[in-house]
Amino acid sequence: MNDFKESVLQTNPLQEEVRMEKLPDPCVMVIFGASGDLTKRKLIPAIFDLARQGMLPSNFAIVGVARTPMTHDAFREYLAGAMKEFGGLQDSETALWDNFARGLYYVAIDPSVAEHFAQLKKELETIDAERGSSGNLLFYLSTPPSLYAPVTKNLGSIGLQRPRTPENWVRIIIEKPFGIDLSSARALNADVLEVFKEHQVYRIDHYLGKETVQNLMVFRFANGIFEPIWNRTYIDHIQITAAETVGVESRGGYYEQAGAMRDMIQNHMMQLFALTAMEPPVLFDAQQVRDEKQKVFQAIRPIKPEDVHKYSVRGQYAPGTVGGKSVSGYKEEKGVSKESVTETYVGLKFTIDNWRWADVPFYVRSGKRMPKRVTEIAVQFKKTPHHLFRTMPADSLDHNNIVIRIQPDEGISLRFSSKIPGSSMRMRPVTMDFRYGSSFGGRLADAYTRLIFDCMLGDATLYARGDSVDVAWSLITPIHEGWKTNKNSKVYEYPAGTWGPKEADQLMKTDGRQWRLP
């Protein structure tokens, strides 16, 4: 039996859904870029997870590719260090770590050098022989997004993107942001797709593999009493809400050149709008689920350039104060132009063009130093259309709806109103909640370890498929158009510490509606 499973199953009260668990076949995985932060703080942790687990493939091996010099040796000492910073790893945990850390690798190349990559296919032939990996190979593209284009090209100039035998496979995988607008999306993907067929490519947004996600499908299309009212004739509109109490912090170079309309609208933001109004697919696997919501964003009511001011607000975090504490404002950040004019705020309002949600308006928000971190959807359902409570205020009766929160503390709630207990008939809104930790127990997986797992078994259901990407792009290129080129359209200050700018909320008062406050 594979090390990793006996050692968990030993204790591990979940053992029999553990056996259960098909396990991926025996693989190498490469990860460029592993001397990075994302690799310390959530690859090898989300790998280190599966081990944990016994999820892990029988003869399994990383390899860590990455410009700076290192020894195999110092390399697994390296991760030893960051998976007790990141990972918890715990000192009963030695034995297990030390087994893991056997299939450790380092090859010390630059990427963007083709000439290099010669040496890299000599090592995963070794490493292979040593391993008994089968020749099935798992490429992860934790680097500079400038890098994904040069590495793609220079692993087909070897022939490591082609699978050893027909039972063989070869996947890669590849980090946001997949361009930085519709052309520059369009000509990666080309540059992938001239290399790697689609099926092998693995678009990743790590927002897909939290549970409260997948769970939206379960929710929806699981549970007959949800259907059937998820539609125009029943839901008012929609909330989905991304905020962050954090500013831009080390990152203000990066953000200047991105926004939170490309750090988190056209990609995490656009999967759960998708997700949210998509149609029940006929199975669920990829090529339905992923059907689907590419339906939902071809049916996308696209916002012209010269409409922006009135389908999206724009805003920028001033001095204030989150948790107590003074802030400073975008413009005071490192690496940021006192000038910028870069967003750290968006609101938007999109409808769908579809028999399902026609007239229900979709408003979308992501912001930095909001008063508190929460992902959520919220699903607000139309009044009651006879009031029938008449001693009662109409205002009263609030409006019942459903909230699917990602993070923190993920759930879902169902608000409603309620008859407080006397001999008068009075009414308060009461809520139902489900919450993951107090109904399974335990920590959730992180996402990554999720998504990792999808991908060696071949799994690309909670992955973007390239056409996606393109008409999501296509629905958010026009709005930094506009952004340019409307004269109406500003970029607001709102005071860190707050929901926004004012003029956010305006964007719902004019449909006779208010942003929640989750």
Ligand SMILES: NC(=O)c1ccc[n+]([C@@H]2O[C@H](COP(=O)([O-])OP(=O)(O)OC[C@H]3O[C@@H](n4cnc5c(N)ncnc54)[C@H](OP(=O)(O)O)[C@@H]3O)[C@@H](O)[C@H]2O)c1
The other form holds:
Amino acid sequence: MNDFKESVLQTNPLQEEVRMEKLPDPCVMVIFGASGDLTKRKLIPAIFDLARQGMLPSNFAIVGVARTPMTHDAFREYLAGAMKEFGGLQDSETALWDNFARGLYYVAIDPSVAEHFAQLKKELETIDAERGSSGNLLFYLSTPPSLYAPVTKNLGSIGLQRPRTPENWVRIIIEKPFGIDLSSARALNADVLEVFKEHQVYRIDHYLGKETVQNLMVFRFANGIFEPIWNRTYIDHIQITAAETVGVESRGGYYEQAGAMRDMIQNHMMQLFALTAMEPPVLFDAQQVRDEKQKVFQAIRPIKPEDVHKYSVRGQYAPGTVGGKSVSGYKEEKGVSKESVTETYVGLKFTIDNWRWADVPFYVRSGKRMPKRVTEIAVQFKKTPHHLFRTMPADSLDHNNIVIRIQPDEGISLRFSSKIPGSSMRMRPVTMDFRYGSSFGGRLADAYTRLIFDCMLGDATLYARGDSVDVAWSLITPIHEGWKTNKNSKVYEYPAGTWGPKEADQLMKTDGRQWRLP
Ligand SMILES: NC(=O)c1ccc[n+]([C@@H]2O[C@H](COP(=O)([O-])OP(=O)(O)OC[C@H]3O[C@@H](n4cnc5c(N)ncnc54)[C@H](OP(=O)(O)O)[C@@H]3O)[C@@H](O)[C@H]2O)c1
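To test you: the structure above is the form predicted alone. What is the structure of the form predicted in complex with the ligand?
Zooming out: every chain and molecule, the one shown earlier first.
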């Protein structure tokens, strides 16, 4: 684990201040898998957004790498089309795009073949000289995950991981998924760290780039009123939900191997969990924030394979109705086996063994084909210790709660009881609501824009560190094992358009609680 510490010591304690004031250094960004879906739908629109905001260095270039034969011009044209489709490119932005497109290059090689990297190195030297990008390199692995280790190795075999001078930097962003279980994640970490130092490695989890997720830290740590009640004395439990209305669409083949646990829980949900539960860091920098998150992961009580049926519920969507439309069940989707036991829904109960959270359960759920698309963190407070208003039945009094809406309809609400006007003492819950849209106007920046910009600045605060990926997998892998071996654990069907199997309700009911209806 020494490598992880090393990275941390090299981060700048004043990163955030620097980030606000500085433009990134000149650099060449090399995207492996540049003919793929992610590049056209997310990466190029995100980077062009930086150009729109004047946040790119002038000596900047993007080099797309993939096997599909394409010239530089064909690549530029292909991405111009993608920008119209996915990046909102306007006719009025032609000059800005043309300028940006001059910095787009394409190198057709097979990134899995080591011998092809000599050509890549040569082309990078030429482009670097042409663009004046001073030798700084940012690699982005947007290939299928099976290529992450080979591409890293190939970069190392030709010395492209080493900065040209002590003033230069070389960084690498690695897409999700980072492994499919603990041993594969460890093997990938080892392969990557054989070539790169931890401080060069940026494991992306795009949830961490979302404004609302970053605001979770501001909400907790820049306000005096919430932190004192953010603990077991006042909080009854916390529910973290990520619900989608869509099914697996064209990704059936991928999803069969992943399931909701690998696709959503191990990465995004565990990151939200850690940000909700962590102690206040001393500084807002990569070391302190990631150290505090790591302590949360280490304090989560592991769910043993023999106990999975007590703490987890798996579901798979059956035919049903979503948004008034009939939709087919998961087993009927393209690329999915008729005998599939892949979970499209997971509900979990976690416990944290530390002073702040002892006896406060964290319920985490994620599902496809739910009635509503919503990601939120709901903090449910304890009821008042004394029932003063005796004309109201005690169980009619609501819990107070704070709900942090990550997406859509981004914002935060506080729910509390209020007296209904009139001569009798009757009450009902009311909500105070903060909405990003009405408070700040405009649209929120895409998570990839923020994260790529941070990487260019060398700020890894919003990226997952190797040790936290490791510990997150060490919590998830025994659950997967239990699902395979524990006879009491089953996959329950739920009709598409419902909030998951009824067995998931039971998970809460046994604790005298229930899932929120977001
Ligand atoms: N798409 C998304 O929305 C999304 C979201 C989150 C994470 N990710 C992750 O981001 C990565 C890229 O996603 P993607 O959807 O863009 O993937 P993709 O379209 O499947 O693959 C990207 C490119 O990699 C190249 N490639 C595929 N198989 C190869 C092989 N065997 N050898 C060498 N090159 C190969 C292909 O280009 P050539 O055939 O031209 O070589 C392809 O265009 C994946 O790891 C994915 O898990 C994607």
